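First, one chain by itself: the form predicted alone, in structure tokens.
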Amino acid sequence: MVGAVPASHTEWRARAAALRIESGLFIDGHSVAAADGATLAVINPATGATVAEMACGGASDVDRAVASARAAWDDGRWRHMAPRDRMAVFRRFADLVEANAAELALLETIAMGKPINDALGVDIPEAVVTIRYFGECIDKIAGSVTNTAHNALHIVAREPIGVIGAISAWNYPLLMATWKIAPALAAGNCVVLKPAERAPLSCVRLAQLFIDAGGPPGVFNVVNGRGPEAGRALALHPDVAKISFTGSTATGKQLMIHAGESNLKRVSLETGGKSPQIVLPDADLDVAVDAAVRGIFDNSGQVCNAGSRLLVHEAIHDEFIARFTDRAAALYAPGDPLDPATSLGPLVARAHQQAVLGWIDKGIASGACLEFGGTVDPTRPQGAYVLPTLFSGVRPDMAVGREEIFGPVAALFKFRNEAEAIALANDSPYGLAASIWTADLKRAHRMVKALEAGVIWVNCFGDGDMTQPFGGYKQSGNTRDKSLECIAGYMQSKSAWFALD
């Protein structure tokens, strides 16, 4: 769908129902459906409505996904493709992406509701980006000659790993995606993408991208289809060197597991989060509470690394609120993802919003006092919305403030010093993230180093680029997302030692 992008609800509502879309799985450069027929309905939150019926692939769909990339492997069709050509075929695929924009986003808001526009001017972009940062990385990559004595050479080389089983989330479903697709083909591997079963539409259509683009069939494959069968048969597979998840803690445990039960590959894990965003007395306060708005609130809260814990000195406690009140009614109001004014769309499913709603009532029944939210919206009874949500009163052992809920539930706490701001942010079982606003220096400092999360911002929420490593301490995983220690992620050393004498 190249061409100009819609500017208007009307407009943007009349290619949603013109779209055309790809509902097989993607194995072999080619669209097939599922050997035993089955089908997975994918489900707008935002009307209830089915908006396709995607081929359902099994334990026998991996099989054959995996044949696929590992017959690629094997012959080396990408891995031994030079690299100027590997990264002529990464420009043209993120060219591609580019061009097909307004398709890509469409594609995600109809499949989990994201607000249009979040997904034409975030989403996308930040795909496009990926694709190229790691295409620039592929004929960088290099080995070493150590210091040895003069009659030995001793060479350490980076290769590919093999077969990647890529397992991506349904949040950011393309761009999660791409962060893994990406820096594994950069490094020369081939991939089988299971995409989240709730919102496969855009994983599809950017493989068939790569295949326009002039990848080799085989290199990318993409297989829709549930957890408990698609995504298990390829952790368990004999022939996957390596798993790659974005996801609940939960699920990344069993991965383990099913890494040891087969062939110890490698499991890459990004999971769980409830970020603290810890505002000193000294901060900007109206900056740091719209930062803090949008850091629980964007994307409906479905953000793993979410600042949904606000961690508020007692001498600004009071009036924090009152802005942070203001700021979310002035920036948030449910709509239709496919209207450009919309600011927050559903949570991705049904059954989803009663698992946030059902957190809510434990907060509430805990004790903590609901400030404002905590409800559906009325006025839009068939889709799956939970209002912006906000909790104060939060103690450490109150659930609403402790588990991940992956909703627009923001959980209040107040302290007295610095001490028990760090005692309060590292008292979780996640260290994803972290920000810490305040003007004194030397104070942020200190606070990064006794801060337990694999990200932290100063003075901001969610920035950053392609530089920097995204990923978390404890249960939040142990890999790390973007960069070129990403890119490590996906090879293996081999060291060779010659004897010259």
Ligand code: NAD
Given for the second form:
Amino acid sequence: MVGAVPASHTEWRARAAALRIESGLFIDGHSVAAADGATLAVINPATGATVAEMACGGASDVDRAVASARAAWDDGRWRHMAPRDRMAVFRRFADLVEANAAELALLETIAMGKPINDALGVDIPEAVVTIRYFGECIDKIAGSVTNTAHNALHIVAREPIGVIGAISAWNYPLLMATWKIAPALAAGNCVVLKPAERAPLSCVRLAQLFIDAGGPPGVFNVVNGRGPEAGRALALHPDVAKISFTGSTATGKQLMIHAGESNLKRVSLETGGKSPQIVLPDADLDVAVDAAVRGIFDNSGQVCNAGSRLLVHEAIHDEFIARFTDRAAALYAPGDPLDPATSLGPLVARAHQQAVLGWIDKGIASGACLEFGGTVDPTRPQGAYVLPTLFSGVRPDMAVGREEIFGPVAALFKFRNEAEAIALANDSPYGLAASIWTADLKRAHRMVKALEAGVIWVNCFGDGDMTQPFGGYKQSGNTRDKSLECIAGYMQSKSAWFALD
Ligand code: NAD
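Show the form predicted together with this ligand, please, the one above being the form predicted alone.
Let's see the whole complex now, leading with the same chain.
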């Protein structure tokens, strides 16, 4: 049941002012301070105000958390629990997240600037669905008995792996963490989560809700801290069997090195993207333009699969730009993210705002045409806002068309034919997602085969449900979140061969 939800800007502000934030690390079922007492401020990017001084864990805190998870693994308090009992914990867990939706949404909004309606309408419900989906999987996971010669019996068991180190990003703080911890726990593992230090508030609360749902202490721990310290310690830890990561491609590469330097732990990576939206002349332009605008400006463009490259056929190029410009102006106006009417919040931090403005400067310097935007919001100097921005005339050699900007910046390329569209789309180190807009389904099938991307949408963008494996080709990662394919990644097979004669 969803708890009481404020309706107006005033009510949300009052709720934010009254919020009690849990600021500790979460180890062995308890909120604790960092061993050295260190803290790290969480700054509201809409106002610049400090919303919490969160405990900031280091290597010794990671040691404590991994020891707790390891003890829980060793005594089997979770993995040996009957599947239906674990499912009951998951059901209560999902119900509690749902019942606390308003609080969790608020924690996202004040930490990273996401509009409250997005947090409440997307992030939290999706996290609930994720927990429910993987909870439902628990007693459906089965091994097999293979077809062997008569004098042997061969059983392939599917077992959890051990202690999973989950490292997550700040753009959907609770949801990205849930995409890791829900399948990891459902498979029977124990978890140490290192949330993104810019927005750890909801993850600490999530760990408490797991305990409230009847989850045993030590099974799900959270160590907030800086990436190069707490994250690195987790990635190097000899008792961590797998790192499951969402974040930048650069950090993902570092984690693979850490695995090699330590115990050859498994490393699953969900990393960056520069996803193309290909619009052909026979597309339903109203729908395509609307999706293109939302696909790059939602969450201020801080979305791994953001449709940041718009590939538009020359026959509709000018009309597309005109419609895109109108639709962007109609849909995305900056505002206070605590106002339910706001569609465009600030970027996550001042430093990120400056980085995005730097990419915009590079786009202008390289000769791309700035159609609109490109600046901060002059009416909100206290916040880390960047206005929705469109470049046209982009070529593949321009940084604005190649690099993952992770902000509200669209780069529009013109193409002449299908082959050129495919070549442009695939000319990227990334391969997370892509979309195709056309009324010709034969053409769409052909293009799906040719595109190098893990997720492809045809005549839609961003659609899907929990059955959809989510992850990338090339340097966008090496794994899939969501789906049955995902839960298999948190398990290993054990072959037991019985001689019968
Ligand atoms: P980031 O790589 O800077 O940080 C991600 C996480 O890694 C954080 O928790 C951070 O503290 C930690 N980290 C940083 N350096 C580390 C190190 N040396 N060792 C261990 N951990 C370290 O990324 P970000 O800026 O937080 O997130 C944005 C990125 O995440 C974008 O590239 C985006 O595309 C990607 N992302 C991908 C997906 C996906 O599903 N593919 C989803 C969301 C975000």
